[in-house]
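Next up: a single chain in C-alpha cells, the form predicted on its own.
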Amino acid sequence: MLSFHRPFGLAPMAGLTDTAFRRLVKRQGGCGLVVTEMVSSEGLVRGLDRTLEYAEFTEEERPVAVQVFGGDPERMALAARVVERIGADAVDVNMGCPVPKVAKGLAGCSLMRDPGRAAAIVEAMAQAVSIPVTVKMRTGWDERGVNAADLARRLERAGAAAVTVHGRTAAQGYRGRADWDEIGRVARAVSIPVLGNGDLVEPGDLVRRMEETGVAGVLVGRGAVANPWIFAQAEAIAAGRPVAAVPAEARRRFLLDYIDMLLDDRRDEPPGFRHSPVSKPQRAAGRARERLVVNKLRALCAWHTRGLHGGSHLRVAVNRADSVAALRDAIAASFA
C-alpha cells in the first residue's frame, strides 16, 4: 500500500519537474509524494544514461515514485526491478500520456483502450518487486470510452497499490475542464487510494476537491510549477490557518536557487571538467550546460510568472537572456 504523511503531491511534468525543481518544492513545505518525469521502460532495462538520469532522485525528495512508460509486461517488470534497485519508494505506470509518440507504442493512455494489457503490466510488475506499483491514468481515451472506474477495479485486482486519475480524456489533451465527478466515481469504485489530478490552480482547490470527492490525496502539476508554495498554503487552509503571502524575496530566491542547483548538476560533463587547463570538449560541455539552464528557466517562467505582479516583464527578460549571467541579471532587475 502506498502511504505518505501529506495528501498533497507533485505530479510529473516532462521537462519541468526535474530533481532540482522537486527538491525546491519540498523545501517550501506541505508536499508529500513527488513523482519523477516519465522514463522509458526500455531505456531503464538497457541502462541508457539519459534514461537513468531522468530517474535519479535524492533523499530529500522522499517519498518519491519513479514513473515508467511502456507496453510490454515483461519489459515493464524488468524496469520495475531497476526502479526498486535504485531505491525508489514506488514505481508508477504512465497510462495517461496522450502524446502520439508514446501512445502509438501501446504505452501511455493507449493502454486504457486495452484493459487486458494494462492489467497484465501491473500484475507482472507487482509480482516482480516489493515496492508499491501505482498507476496514473486519465478518465478514458475519449468521451465515448470513459472507463477509468472499470479499469481501476481491474488494476486493483492485478496488484496496483494506488491510482491517480487526471480528469480529462486523452482526446481532450489539456483542453476543457477536468471532470472531478468522474474522479470521485473512481474513488468510490475501489478500496485502494485514489489521487485526483487536474485544474488544481489555487491552494483552496486542493482541499475542496478532496472534501468533495473523497479522494485520498491530490497530485498537482501546472499549479505547482506556477506556485511552488501551493502545498504549504493548502496545508494551512486544511488546518484552519491563514494563508501567508509569498514575499518577493522568496520568489527571487527560488529562481536563483534553481539556477544554482542546475549548474551544480554536472553528470553530463566529462571527467576532470573542473580542472584546468580547459579543453575544447570541456568548454563545449560547459556551453551545453549553460544552454540547458537557460532553456529550463524559460520553460519554468512560462508558468511561474502567470498572475505574478510584473510577471510579463520577467518572462520577456528571461526569454531574451542567452546566458546564466543574463538570467541572473533579469531576475535581479525584476525583483529590484
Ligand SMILES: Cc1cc2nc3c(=O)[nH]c(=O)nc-3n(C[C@H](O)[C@H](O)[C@H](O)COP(=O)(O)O)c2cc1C
Given for the second form:
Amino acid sequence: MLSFHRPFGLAPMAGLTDTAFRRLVKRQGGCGLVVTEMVSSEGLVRGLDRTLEYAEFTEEERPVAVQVFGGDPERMALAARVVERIGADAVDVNMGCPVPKVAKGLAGCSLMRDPGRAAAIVEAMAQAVSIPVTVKMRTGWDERGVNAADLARRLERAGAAAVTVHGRTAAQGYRGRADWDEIGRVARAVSIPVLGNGDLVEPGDLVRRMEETGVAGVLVGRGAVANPWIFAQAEAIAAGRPVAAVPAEARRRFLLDYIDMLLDDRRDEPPGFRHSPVSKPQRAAGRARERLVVNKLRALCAWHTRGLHGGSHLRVAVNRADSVAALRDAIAASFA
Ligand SMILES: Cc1cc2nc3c(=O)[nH]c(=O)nc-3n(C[C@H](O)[C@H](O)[C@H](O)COP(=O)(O)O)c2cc1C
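The form predicted on its own done, now the form predicted in complex with the named molecule:
And the full complex, kicking off with our chain again.
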C-alpha cells in the first residue's frame, strides 16, 4: 500500500520537478508525496547515466515515487526492479503523456487505448517488485474514449496500489478544464486510493476538490510551480487556520536557493577534478552547468511568475539573463 500522511502531493513535470525543486517544495511544508520527472524504462534497464540522474532523489524527499514510461511489460518489470533497487518508495507508470515521442511507442497515454497491454505492464511490474506500483493516467484517449474508471478497475485487479487521474483526455492536451466529475467516478469505481489532478491553482481548490469528489488525495502540478507554498496553505485551510501570505523575501529566497542547489549538484563534473585547480574539463563542465541553471530558471519562471505581482518583470529579466550572476542580479532587482 502506498502510504503518505498528507493527502497533497507534487505532480511529475518533466523539466521542472527535478530533485532540487522537489526538496525545496518539501521544505515549504504540507507536501506529502513527490514524483520524479518521467524516466525511460529502457534507459533504466540499460543503466544510462542520463536516465539514472533523472531518477535520483534524496532522503528528505520521501515518500518519493519514480515515474517510468514504456510499453513493454518485461522491460517495465526490469525497470521497476531498478527503481526498487535505488530505494524509491513507489514506482509510477506514466499512462498520461500525450507527447508523440512517448505515445508513439505504445507508452504514455497510448496505453489507455490498449487496456490489455496496460494491465499486463502493471501485473508484470507488481510481480517483479514489493514496492507499490502506481499509475498516472488521463480520463481517456479522446472525448469518445473516456475509460479511466474501467481502466482503473482493470489495473486494480492487475495489482496497482493507487491511481492518479488528470482530468483531461490526451486529445485535449492542456486545453479546456479538468473534468473532476470523471475523477470522482474513478474514485467510486475502485477501492485503491485515487488521487485527483488538474487545475488546482488556489490552496482552497485542493481541499474543496477532495471533499467534492471523495478522492484520497490530490497532486498539484503547475499550481505548485507558481506557488510552492500551496500545500502548506491548503493544510492550513483544512485545519481551519488562516492562510499566511508569502513574503517577498521567501519568494526571493526560493529562487536563489534553487540556483544554489542546482549549482551544488556537480554530478556532471569529472570527480577527479572537483577539488583540483581549475582545469579545462572543469571549466567546460562549469559552463555546461551554468547553461543548465539558466535554462532551468527560465523554465521555472515561465510558470512561477503567473499571477504574481510584478511577475512579468521578473520573467523578462530572467529570460534576458545569460549567466548565473545575471540571474541573481535579475532576481535581486525584481524583489528590491
Ligand atoms: C511542463 C510539464 C511537464 C509534465 N511532465 C509530466 C511527466 O513527466 N509525467 C506525467 O505524468 N505528467 C507530466 N505532466 C502533467 C502533470 O503532471 C499534470 O498532470 C498536469 O500538468 C495537470 O495538472 P496541473 O493542472 O496541476 O498542472 C507535465 C505537465 C507539464 C506542464
